[in-house]
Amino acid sequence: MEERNVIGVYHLTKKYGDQYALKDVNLQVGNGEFVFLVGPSGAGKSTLLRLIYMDEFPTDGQVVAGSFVSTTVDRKKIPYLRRKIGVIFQDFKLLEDRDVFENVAIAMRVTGEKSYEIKKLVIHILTQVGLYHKRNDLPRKLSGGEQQRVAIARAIVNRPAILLADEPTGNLDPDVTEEILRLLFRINSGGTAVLMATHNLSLVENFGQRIVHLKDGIIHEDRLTGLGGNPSDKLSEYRWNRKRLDKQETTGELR
């Protein structure tokens, strides 16, 4: 795999009126890379997100993403830049009106591909992430963690190089929870940056990737977690001691 920067971040400052919502901010994540953005709310972790895929401008520094340069962008072509990132939010953003099929075939039809192209991605991208049953279910008709998937689905149906997930488990419950970091960790491996923001930290400590620690706008740590290895081994063994603990914790076993 080519090694270079996908995301840049070059001494970042954002505020709102005279409060820094950012300050400083230096960051790459390297093509390929799984990167967890850990911090607690307000830290700034979403407002990083925002400046990255250009949905807002920074009051000061630069922002790097593919060939996209927020300094000198023309504001015209951010559209093409949404087509090279992928964005999964916490509130999912489904059309509410129209089924899952179209929810994720709706990020094709805005790029003008044929319907025979979005037909044949659509259902193998549905496919993958375990929905294709539910392709004529509208989004009232899915549970939360099925919901997510229709999100990441239509997140990646346009291949993008870089997937950015703000809170994507924020409200699940620990066993969706870790369907979604599985299916996450199956996108990366395929060769996806993957910018995954979180408030949780000891959710994502014993994975092995890079861990960003973000508070009060400032990056106070960069770090690994661990010798690497397989993600989704080691959510396994994430999942066996999650219910290790929770039997212990039921039946008093806990000290």
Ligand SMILES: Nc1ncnc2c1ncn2[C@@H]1O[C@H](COP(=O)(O)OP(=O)(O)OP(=O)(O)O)[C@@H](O)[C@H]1O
Second form
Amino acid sequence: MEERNVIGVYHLTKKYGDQYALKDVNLQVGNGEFVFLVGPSGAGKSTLLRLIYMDEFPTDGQVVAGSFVSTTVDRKKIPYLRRKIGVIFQDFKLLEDRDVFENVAIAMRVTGEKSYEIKKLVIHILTQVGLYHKRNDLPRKLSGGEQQRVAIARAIVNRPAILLADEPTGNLDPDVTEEILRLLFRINSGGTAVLMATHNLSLVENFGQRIVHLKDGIIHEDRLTGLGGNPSDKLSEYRWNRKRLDKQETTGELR
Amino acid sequence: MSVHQLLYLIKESFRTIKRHKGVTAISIIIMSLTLLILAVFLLVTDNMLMFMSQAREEMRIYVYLEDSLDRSVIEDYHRRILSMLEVEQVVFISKEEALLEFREELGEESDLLDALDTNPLPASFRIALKSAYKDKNKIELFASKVGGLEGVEEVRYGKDFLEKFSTIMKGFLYVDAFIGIVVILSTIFIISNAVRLSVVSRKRSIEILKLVGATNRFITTPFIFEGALQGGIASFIAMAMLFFIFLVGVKFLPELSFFSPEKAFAFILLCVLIGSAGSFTALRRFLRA
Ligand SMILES: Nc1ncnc2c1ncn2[C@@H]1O[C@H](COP(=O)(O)OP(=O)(O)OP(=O)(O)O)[C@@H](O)[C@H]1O
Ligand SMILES: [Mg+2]
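With the form predicted alone done, generate the form predicted together with this ligand in the same format.
Zooming out: every chain and molecule, the one shown earlier first.
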């Protein structure tokens, strides 16, 4: 059982001062699974993800990510963990002084990969996220959705077994949101386990995926919505529903 | 670290310098001024040491001989002195040669000597000691040995001067070493802070690099290259400024000399090292925090 989980969180507690950010959280994510982590602002979603990629360490309990265990990990080995986990940060965290290509390439540079291998793969990934034509632009010249896609490209370029996405559809309009979700589902169908944090339950509850509800640092619910299945089909459904709702709002037709 | 990575990081450090021209320029200016102080100190020290070693080099012991000594005895003494352990070189100066030298020293006033009907100057040996024996106590010992020879009138080696000289030299070396330590430590401190300026300005980038799996070595290497490069550039500027100061100084003190090319090169190398050490310590503090 253990081996099939790529993320294991056991009795995890995180305190800042005497304030609990997470309280006795238990969560396992299986190999290739897609999990939405849903909760309001301040629920502890980002904190949980930070603990998984070991930017921070538990006050109590344990986190296992791949073969790295929070209680025993050698801090010098943490860079190697980061290469196995792709992270899409809530605030993108792009290097402002480097172009799109370099922002993606950097995740491979740190591993010591050969330049032509880097070039080949980065071009491939940029094409995949539809940003090849913007490869020489600086991040500040990109729209929010494009920056988000750069962040995604960087997170997946090392083909990680785990992808952590912190509010990847945060400030994006519905079309771009859909695009990003489509991308994440596609990455997931390639075998990468995805844990996506969002505050927007209505956005994600109809994809038939597992949803973990987090509030005030406590997991309130962990359930599989609908019947599972291929989330991409549900995406079309989502689009159809959205169009209908938009119409309702604009024309008041079905009121 | 792979070769690709090293090449990338070297290129990267040049690129960062270009990207952060402002911060780089400021830290190079701070470094140049700091290194100028270091360079002035080193040049003064260098000149003092050269002056001292020259004074030591030119030190001679004069052994004056009584007029009554036989030629053969003088030749015997010459051989005996030459075979002594301490002696580098012995020159015999006859009464006639001594007079000739004196005449030359007097120059135009040498007419005065024409009034004399006998030569009042004694014959002498002029002895240069090996540098290992140019120590106050050893010279005294040597002088008393030679002075004990039959028919030696006097041994002269500037006893007073030698005593003063050696205390002054000792004092100078202590003060100089103290100032040197202070100057070098403050140089490292100031440079390390100048580098920290550029580290702090790139705090966000460093954090992102850590988050995408960069090791500390990957992060520090470009900074160390940059520190080395900045140290090198700043030391060139400091050298150039020092040279202008030297050109002014040499008008007042013509004995002053500039660094030899070897020493100038060593200085630049030292600054390259100080630059990279400054970067390294600045980053260490930062990465630990
Ligand atoms: N470094 C920190 N120091 C102190 N408190 C913190 C820190 N990081 C998070 N917190 C607190 O922990 C709680 C959870 O924060 P977290 O950022 O994980 O929430 P979130 O679910 O990601 O919210 P959002 O949807 O707004 O991003 C909050 O109350 C927050 O103030
Ligand atoms: Mg958050």
